[in-house]
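Take a look at this one chain, the form predicted on its own, written out in structure tokens.
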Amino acid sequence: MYCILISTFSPLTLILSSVGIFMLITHIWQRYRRFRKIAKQIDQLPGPKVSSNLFGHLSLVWKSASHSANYLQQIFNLLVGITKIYQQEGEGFMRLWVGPTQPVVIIFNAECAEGILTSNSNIDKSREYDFAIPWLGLGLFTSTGDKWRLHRKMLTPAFHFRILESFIPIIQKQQAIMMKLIKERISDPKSNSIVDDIKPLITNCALDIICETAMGVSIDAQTDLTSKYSKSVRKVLDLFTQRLLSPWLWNEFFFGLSPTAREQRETIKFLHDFTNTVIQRKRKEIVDRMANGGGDLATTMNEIGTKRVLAFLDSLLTQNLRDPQSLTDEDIRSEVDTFMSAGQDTSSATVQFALQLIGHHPELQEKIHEELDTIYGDDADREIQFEDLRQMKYLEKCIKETLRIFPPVLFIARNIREEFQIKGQTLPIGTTVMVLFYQLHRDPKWFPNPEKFDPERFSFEQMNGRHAFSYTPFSAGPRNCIGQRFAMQTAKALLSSILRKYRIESMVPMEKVELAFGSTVGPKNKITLKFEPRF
């Protein structure tokens, strides 16, 4: 039979035949060998034993991790308790096998982090960022080289201070409708003055701030609780997460036929076309009054400006009538989507982490309000200014402190292209190194007592002298969040028109507190407040 199969095939197909074999073993072992040599590199790293080869370290996580709904919370609270052991013993670092072929490098010491955040060589990110393209395309978010170096400096002053100025109209009409809202709850007689979940309210308010000051167009989601943008951006980011923790989606073939993907399919095309017809409409006002008499681009955008605040959408739109090949309209569509998603969810975590911990401290929200006091005086009702932000230094601590506690991300993933060298040891291309925020800011070196709520770690006596890389809640270096300064003014403005009419009390334990986690991480729980009104 073999030679009757072997006669059908001529001498030159079965010599070609032999070559393709042995070529593709030939390739085959020789990917064997460089994979065992970085194999032996980072083997030689500290970190647990390897218990399956098959499986890596994730052995680990199924055998420490039961089926409960907080299996999330177990699998976090096992590698931050690894690597606080590894952090006590002194190493700023350890290793992990995530299967047989994915090496990752956990940092949690300031002087490595700096290393990595700093590179200008290894700036991509890894490669579980590419699940959010579909939404975000390639803006500042998911894109690397060139195309990340020319949209960041092209979207940097879009961030001036002077901008952010011009959104706090956007913030106060905004916050003022939360407070109505919050007192509406508490005013209830069956309430005793408690909201049961505060962190619906604060979501809404964040997220039509964002919707306003990113695309100038307001959505309603504080008070239009059927918006179907707001829905979407809340299931988009939700389904995100759902792939992300789903080890079996993460082939693009397999993904592409499940109901995850066709759910996120349809969610998405929603949300480009609300984001495209609102890109569309605003470069219609602009080429409609340039040639309607407004003069050249500059004088109608400072025209626009007299009567309306400028969005971060007017500023992309500037920079694609002067250049269109520098940001396409697709550019333009992903950095607005990007802006939408980071925004929102970084602002509102902050915010209902700050209330839960603020609210455990009488002592310190006593000096908040005397704070606010001095700026407002009595006026419980006067419009937010954008110098009243700048004075709340006491009030910048405690959300600098929160952020500590609480980064609204965890850690930050890189894809190392180029050899690089932690504490004298190589890290071979192909390596995944992940700095984690959490546990990094959790070095008793830096910040003893760790988890104690102390904004005064913020004062300028303790922070001077403090490693620059040991509190990084936004990231550092050449990839650092461009909207750090915006997350920081809303923060401060939410918070400030809360407490400066209302003394609050948490009324969930902070050891009852749990994170729900997704692209940021907030509070899984509600968090509970009372409200005493100070006048």
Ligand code: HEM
Given for the second form:
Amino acid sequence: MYCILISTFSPLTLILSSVGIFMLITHIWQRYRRFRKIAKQIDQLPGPKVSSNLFGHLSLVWKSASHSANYLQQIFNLLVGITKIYQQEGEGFMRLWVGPTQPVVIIFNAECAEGILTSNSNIDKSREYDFAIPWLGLGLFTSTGDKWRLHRKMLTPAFHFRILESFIPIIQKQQAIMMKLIKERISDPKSNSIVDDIKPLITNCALDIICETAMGVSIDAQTDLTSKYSKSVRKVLDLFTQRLLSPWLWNEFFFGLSPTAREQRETIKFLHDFTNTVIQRKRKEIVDRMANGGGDLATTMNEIGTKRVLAFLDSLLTQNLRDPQSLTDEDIRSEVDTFMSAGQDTSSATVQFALQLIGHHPELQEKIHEELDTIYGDDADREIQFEDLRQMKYLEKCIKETLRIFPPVLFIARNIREEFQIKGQTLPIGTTVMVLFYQLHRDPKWFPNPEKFDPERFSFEQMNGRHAFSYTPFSAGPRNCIGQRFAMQTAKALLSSILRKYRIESMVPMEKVELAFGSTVGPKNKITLKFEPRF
Ligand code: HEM
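Now that you have shown the form predicted on its own, what about the form predicted in complex with the ligand?
Everything in the complex follows now, all chains and molecules, and the chain you saw is the first one.
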């Protein structure tokens, strides 16, 4: 057989293929040696014993969760349980193996979190973030390197407090719709003043707010339950979650063949067409006005600003018209879609969790009422002013404490591109580093009795002296959340609108609250509230 093979090929072919095979084997051998070196480094780090060389710590997960209906919650509890043990032993991080070759380091202490979050060289997100690229393109959330740096600098002014102030009429309008819907529900005598599940009302209101502030268009998600745009946003976020939670869909090739990918392509096409149409329409408005009025760009934008609220998109178009190379049409679409995706579920989950927690603490709710009464007197209908929100100091503490207990972004993950030192140990290139905010926020060193809802943790006295990286729901360092002040403004506006008028009681016990896992985390169960009018 071998003789037949040899006689079929010319000597040159045989030499070349032998050299090729030799090079391939050498390459594999070198890679293997490099990997062994990395593996040795990783195995020196604290972490549970590996029970399977092939699956790494994944086998641990299967063993503990295979018989459970709610396996994601089980896996999460297991992860949190292990990190808690290491945290109690004084460790700041631990390592896991996901499969045979992927080391993951999980950080849950402030000093270690500071190290990675402030690193300017390790700003690349882990590869799971790439799943969002088909929808979000290379926007702020997914891009890296010089592109990210340039865009971050360009977009920061779009979140200036004067711009956020200009969004108040939009928030006012949308919260009024939400309040009307709540009133309708509890006015039904059969309701017994109870809204069975407040979640959809909050989610749709948050979607309407972000859509109008990001793009300057109203999609009426709250009143038009058939809105194709809002359904498609939900759909694409669900598909993204589905992929994240299905390891067999992580590979691009296999994913491409799946029905999920087909559905995702169709949904994203609709969303991109929608955003593109809005971009073209808004650009035409600016260009036409400039041509007809003869003014320069700045004057024209000021004029438009007197007629309607300028959206984030207007800031991006101004930049694009000034310098089309620095921000292309595709860049604009990516950034607008990024705001739509990053700003919606996070904000609504915050409000939903806050209502659940506040509704279980009548004594703390009383303090919120006192604060709101000081701001509004007994005029429960006065429109919201920017200054009102700034005065809601106690409510702000409640929101911060909610974000400590239930951070909607449970963790962030980075891909290590440059060797990184952590507590005197080296993390090799290729390691995925996660900062698990959920457990970081439960470090008893900074937050004694961590499960207790105690807004006073955010009083000046208690914050003073606490490590700055012990609490990072919006992440921290160069890649922190660009929308955090906007998120806080929205949360305050929606919560104060409800609490100005009503005393609320949570009907779902805290121990029944489960997490719905996805790209962000919200409550899985219904948030049932009883409303008692205050006036
Ligand atoms: C309570 C609400 C919010 C929370 C808890 C939150 C949390 C976060 C976190 C943890 C990150 C870092 C992600 C990472 O590094 O992987 C992030 C990034 C980001 N967030 Fe938020 N966010 C919220 C609301 C918003 C809003 C309202 C917007 C926009 C309107 C927004 C836009 C962004 C963007 C664009 C990034 C990427 C920043 C960059 O990499 O430069 N977020 N957010």
